[in-house]
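Just the one chain here, laid out as structure tokens, in the form predicted alone.
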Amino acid sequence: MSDFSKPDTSMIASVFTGKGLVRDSLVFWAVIAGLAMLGAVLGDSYVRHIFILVFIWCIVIASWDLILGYAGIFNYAQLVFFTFGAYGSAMLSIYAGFTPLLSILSAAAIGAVIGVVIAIPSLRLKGEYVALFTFAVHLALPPLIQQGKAIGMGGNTGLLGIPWLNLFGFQVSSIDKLTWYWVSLFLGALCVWLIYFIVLRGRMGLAFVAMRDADTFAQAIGVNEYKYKLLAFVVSAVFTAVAGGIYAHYTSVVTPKILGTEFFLMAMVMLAIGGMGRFPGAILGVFLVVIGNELLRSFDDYRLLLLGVVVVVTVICLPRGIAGLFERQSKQP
């Protein structure tokens, strides 16, 4: 006789129980490993240099598509948690004396605080208010930054002189491009497979992707929505923000630029091109964004209109991304 009284999971066939993560982890850290032999092999300085944005990039729009993608919340104040982290890690390194690597760490506490600063009047938001909110939040920073040269945030100009980040002793410079290519890669792999392979793959995945499909009846079956969206902003941010910590130390400086049309416009493109939710599209998204942007440097001010048009065309031609074209093909007989 079967025993009713035990739910049958045999016939359950899905990533949020497991299946599979030995298998896709091993190939996802073996394209790194091909990513690491590519840096040695990569004799050009500036080659390496973009491919150390993408990398850190890779953070913020894994982040960003945790919370838009996967958990369907309209946030647009992912750079907002960039750049405290960026301001924070910096800060702490330059005032209170702490190492780089301590700076970083403590980057991810700044951006948890931040999350929930933010988190909680979104939550009180519907839909759409919540995007309006957030972009609010996103304008109004810059003039705080520019303002707050009395409490060390350097004003217009930013922080300059950030210390280098400090390995065993050994100080990485901005210019040992090699160096900082293996580390920008390392920590922005472990925070992707963080996202996507740990948290994405867990039940804290799964309740975003029910909230996202079916907010109503997730709610329902016993998925608490305020906890998990508030789960959402946090994860979100401390990832961000410690993509923030390692651009400043590995730029040594950092303005409210950051805030600037570009660098949003830029990860709005991203996100559409490699298509939200769909693992690896945003990731894809990133390489092509950034590789495609340098390309165009020569075309100066038209580069940004070239963008927008990419994002264009790509809404209406591929609605899901370039991932959404890889899934529309997996499942052609």
Contents of the next structure:
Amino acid sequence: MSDFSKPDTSMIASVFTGKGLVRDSLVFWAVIAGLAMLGAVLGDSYVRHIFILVFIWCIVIASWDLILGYAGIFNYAQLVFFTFGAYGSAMLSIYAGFTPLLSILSAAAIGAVIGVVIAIPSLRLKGEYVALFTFAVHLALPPLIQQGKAIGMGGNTGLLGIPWLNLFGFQVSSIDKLTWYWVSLFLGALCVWLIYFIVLRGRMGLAFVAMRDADTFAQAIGVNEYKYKLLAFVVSAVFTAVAGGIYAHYTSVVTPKILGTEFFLMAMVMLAIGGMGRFPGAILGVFLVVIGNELLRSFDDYRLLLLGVVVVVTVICLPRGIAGLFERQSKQP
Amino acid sequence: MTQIFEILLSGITQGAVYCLVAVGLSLVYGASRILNFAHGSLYSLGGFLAWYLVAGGFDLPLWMAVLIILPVLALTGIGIERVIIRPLRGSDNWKINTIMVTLGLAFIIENGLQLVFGPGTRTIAPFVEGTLELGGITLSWYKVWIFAISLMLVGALEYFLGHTRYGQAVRAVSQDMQGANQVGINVNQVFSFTFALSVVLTGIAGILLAPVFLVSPLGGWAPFLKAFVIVVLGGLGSTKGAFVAAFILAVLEAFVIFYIGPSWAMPAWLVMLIVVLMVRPKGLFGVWEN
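Given the form predicted alone, state the structure of the form predicted in complex with its partner chain.
Expanding to the full complex; the earlier chain stays at the top.
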């Protein structure tokens, strides 16, 4: 409340008008270019595979950060969007003969629809009721997918034989890790850039933060709560569904396992470690967790246990994640 | 007609156990606004401890095992509250952080159980055998006993909350944490106490259901999810709501399983949940927290 007595208008205006946007974007794309070159240097296809997964995860986590960290909506149905994107894209390209790029784009449309469908009941709810409801949707989806066997969703064994990505007539097989590395890096970077630099630095992001930090006050100054919360769901779902589509065409298999507890925990750990609502936090979290998880492969029996311990310890010791750590340091001159 | 009665009865007996799991979840939320995602894994913990004492390592009779397990579960609950939840209380986004920390705990417990006991399912022999015939309806005695024990425990809890001094303190904390603190109620103690109680209740449910549903390290998610839907439907933090919702959903489940098939039970629950939340966004008996 004390913030109102000394409004930091320059700060808000700078974000709103995009001051520093060009400079920050240049830094961002420079890092991406660096990663692209790194991909060419890294010879090992296993390492590339891990990085491809990292880039796909980055989209999911950035979208989750948008709705959970910035808009402050306790949405736990993020992997539902991912699943719909993956299955939608896979089924369109298998049964309807869409080219993979078109089916990934269609997955975005499917994501938007699912986002609205989940948002409408959620917006009638408050606070943790949203968490409960969305998590219930997440948990109720696997049996539905099994029932979906009748319409060609493959049931428990999943959907197999999803066509390879077709880039301007050039077939990119799953084995061609280097091309996939660049494709997923580019698509991932584009989505992350759109989320953090365009959406969240614009009017929408400002409305999200206002609603999260001062709900009533935001409404009083004319932020249309319903509209922006709906938008938060839709934008988040669209990007996540795109990630799902990319994932489906990369692995060429989708199974209900993507709704399993391991994936969900991984996503939670990434956000917890990275820190919510603080750009690059969540993205750094993705890199750390996916790579750390691979390093732990040799202790497979203990891996999930250790991940659990990491979540508990991180949340208790660093409630704002790694991003919070940087913030604390940068405040000390 | 007898068939419908049979389905109804099996739903009601099931409802009593769901109630036991859900009431604990609701109690903790009511008192401390913590949504315990590790509730299901604590259910498995109860089942595994009982299996270990009865059939695994020792050959104790079930009643003795339960007497040993109850304090262990209570101490586990107090320990969890002290070590991982209390440090978070009052930090700026404690709601998300407590959800994350309990989710992490769930993975620690279930993977810990898997490491110690192996991934297979376990069962405990039921303490009564035989079936009960009632006008053409058959019910196993064990289910009747589960029903009676669960109902008794929930009744005792309701009595405790409504008619004892400490129970009133718990209700006071759930209504207004700060006010309760100001009139001299030890709020932290109430938090620990409700957490311990909830762990004990879900652990008992795990023991009671071990002969029917078996216990496995990752098997806690199914009862947790059910408890979760029950609690949302009944209204967060309302033990009465959880009680009513448990029976509604269990009967619905029994009918859905009989007429459509077991895999449709969860989607049916979800449809029910959506319908109720659209009409009453705070659940059947919930109250918005200001």
